[in-house]
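Single chain ahead, written as structure tokens, the form predicted on its own.
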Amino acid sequence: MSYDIMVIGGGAAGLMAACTAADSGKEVILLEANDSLGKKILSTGNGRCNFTNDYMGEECFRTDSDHQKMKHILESFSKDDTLAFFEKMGVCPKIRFGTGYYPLSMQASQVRDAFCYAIKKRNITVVTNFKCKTITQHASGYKAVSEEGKSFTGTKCIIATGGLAAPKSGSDGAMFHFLKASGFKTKDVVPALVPLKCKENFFKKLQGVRWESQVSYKNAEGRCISNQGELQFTKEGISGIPVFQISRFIAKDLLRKKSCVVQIDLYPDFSQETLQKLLEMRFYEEGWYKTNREALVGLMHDKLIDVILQEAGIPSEQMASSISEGQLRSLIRLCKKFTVTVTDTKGFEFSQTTAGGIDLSSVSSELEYVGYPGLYFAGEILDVDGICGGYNLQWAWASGYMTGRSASDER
């Protein structure tokens, strides 16, 4: 049987974009690899669904493609049009931890459910377990066959399958190996939103720290990229928010076989100047009855006490005011720029989205693949991303919406 519109990959985009096609009358199809519908919705926000923000800067969506048309794809579905979309599903929305909107029940699983609702009283035709290998140009459309060599055919095909980031959710990038080794124009991928593994032998000790810090990072091109939030430290390296944000940008390098070095600023709220005095203080007033480890007692993690000063050459047990002007200068440079060597990122399995993807120049405003009428592509497979904050997930709507209605034009 064919389909006014078949969509291919049950996620946040694909639900999207069923839902916004079938309410322009169109007969749909949805055809999921998993046994159910958006299974990595339920892992979102830790589990909660932070489903978009309320603050929307260019700046919390990066593509190494097109920047126009991902600001022009974002603006034709808002924030405040995906709240209003969500709330008209039964989702109320509440912002919590700063700007980021989550449902009320703050249980993803919610949200998944009402998408699950949504597509049942729009009569879409459900597929699950469809491991799709191949699409091809069919004489009415679009033919999609699975590993099992099932097949379904659409006048019009949306392709919204995900990238390659977190695989047990069912992203495992088959549906993009087979675009890119078809001819499609793509950009290399690489996991974002990612733990970084570093080379230095230190972090066994570290393992468990979580220190407020800005982390910052100069990529091939020179640009200078930083983040301020709570790092955490790994027995391999480096986690936390801040070290997500700036991820993708390493792991570009990375790929390409740069040198990554971060910096980390353990004080970014203490001017340089002002921790001098502090530690002056500590070290030469009241530093007669203390050694150098305990003069930073109340100051520092027990654990970065030992480490700084190991890695500054400042015996632990010496007495504090013995410390020397040169030992001190040291200290104070390893507070506010301790470096790292990157060697690696945790990969895709450890990764919350892809970077890279389907290049924006190659399709068309509404997401159209240049050279394929018909052939729409939303989502995670774009070479789009964004950062923590539900920003992944409103360019899902967004991407889903312009492809559902793109779709469903008459032209």
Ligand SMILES: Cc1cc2nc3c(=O)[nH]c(=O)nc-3n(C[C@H](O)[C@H](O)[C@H](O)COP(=O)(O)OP(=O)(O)OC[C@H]3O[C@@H](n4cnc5c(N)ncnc54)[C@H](O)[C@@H]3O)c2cc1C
Second form
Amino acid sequence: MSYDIMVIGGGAAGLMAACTAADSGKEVILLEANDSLGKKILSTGNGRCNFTNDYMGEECFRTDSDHQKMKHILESFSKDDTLAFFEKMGVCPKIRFGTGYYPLSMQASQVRDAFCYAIKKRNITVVTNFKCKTITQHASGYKAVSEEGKSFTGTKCIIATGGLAAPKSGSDGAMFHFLKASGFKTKDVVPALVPLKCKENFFKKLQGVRWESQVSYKNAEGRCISNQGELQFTKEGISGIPVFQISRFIAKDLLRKKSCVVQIDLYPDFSQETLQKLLEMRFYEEGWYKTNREALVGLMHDKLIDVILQEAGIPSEQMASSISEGQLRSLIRLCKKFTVTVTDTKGFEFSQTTAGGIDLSSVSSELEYVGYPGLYFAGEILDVDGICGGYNLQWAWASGYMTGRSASDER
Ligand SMILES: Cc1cc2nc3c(=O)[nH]c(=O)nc-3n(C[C@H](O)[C@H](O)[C@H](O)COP(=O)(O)OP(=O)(O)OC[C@H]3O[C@@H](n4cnc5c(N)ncnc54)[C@H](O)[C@@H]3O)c2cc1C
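Since the one above is the form predicted on its own, can you give the form predicted together with the named molecule too?
Zooming out: every chain and molecule, the one shown earlier first.
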């Protein structure tokens, strides 16, 4: 049987695309590689699903292909549209952690379940355990063939198979590689919202430290990207929200074999002068009965004290009052500009999204691939990535909605 619209990939974008297309009265089939729909949704927001955000600044979304097109898609389906759609599905929203929207139950599983009910309500045919291997043009549209040789056809086809992040959830990148090899225009893919591995040998000593910091990176184009939040030191490098937010720029430069140095301001709320006065007081005035190490207690995490003193070449057990001006300057520099050299990311397995994908300049403003009438792309497979905070799901809902609506248009 041939369907009006065939959606490949039953994640966030595919679910939204299928529901939107079915709302226009179309016969829709949804093909999913896993044995159930929306597996990745379950792990979003630490199992709580941060599904959109009250703040929708332009800087929250990134693309290296067509910024205007990305903006157009996002404006076509706003966060208010997401909230209205969720309310209609029975998911009441709740703002948490600033401006992020979560389901009232704080259970990502309820978002997934609500979509399953929405799919059922619309009589959408769902085929699970269908790992699509190839998609080809067909006399009356498109044909999807699975690894087992099963096939389905659709007059229109929406590809929503995700990026390469968190491959265990089903988005293993096989479809992306098939499309790239078939000549579809793509931007290089790298992990984004990902922890970073660093060269310095002090990380084992810092493992476990969480410290409010401002993390900055100047990319190969000279653009400075920074973010403030709770930095986490791991045994291999750095992690935490501020690192995630800048990681896609570093991953792109690593791919181009650029050297990547990250600057960490360990005291973003202290000016250089304030910090200097504070340290002078601790070392010169109070230092007559304390060692260098003791002078920093109360100002710095224990593990950081040891590493910072070592990096500044300051003996920990020497009397604090005998610290030289040069040593104090080194200490201040390390506090405000602690630099680490990134050697790699932790890879797609540990990333929350993908930077890169199907080039936006090769699709229309309705996300139809130019030269392939009736073939659409939605979600993370496209060259758009968001920062942490519900933005990647907002992109999935918006692009899923756009493709579901335009694929339903009779032209
Ligand atoms: C741990 C984690 C936490 C996250 N938390 C948040 C958050 O709180 N807020 C937020 O906005 N974003 C979050 N994200 C990112 C967000 O989940 C994704 O960007 C979003 O789910 C992408 O939706 P998608 O539909 O494009 O892709 P996916 O959700 O990856 O769905 C793609 C679907 O296609 C299927 N598929 C793949 N290949 C094939 C094939 N060949 N044939 C058939 N089916 C196939 C997959 O099995 C999958 O079900 C998180 C991601 C991770 C990994």
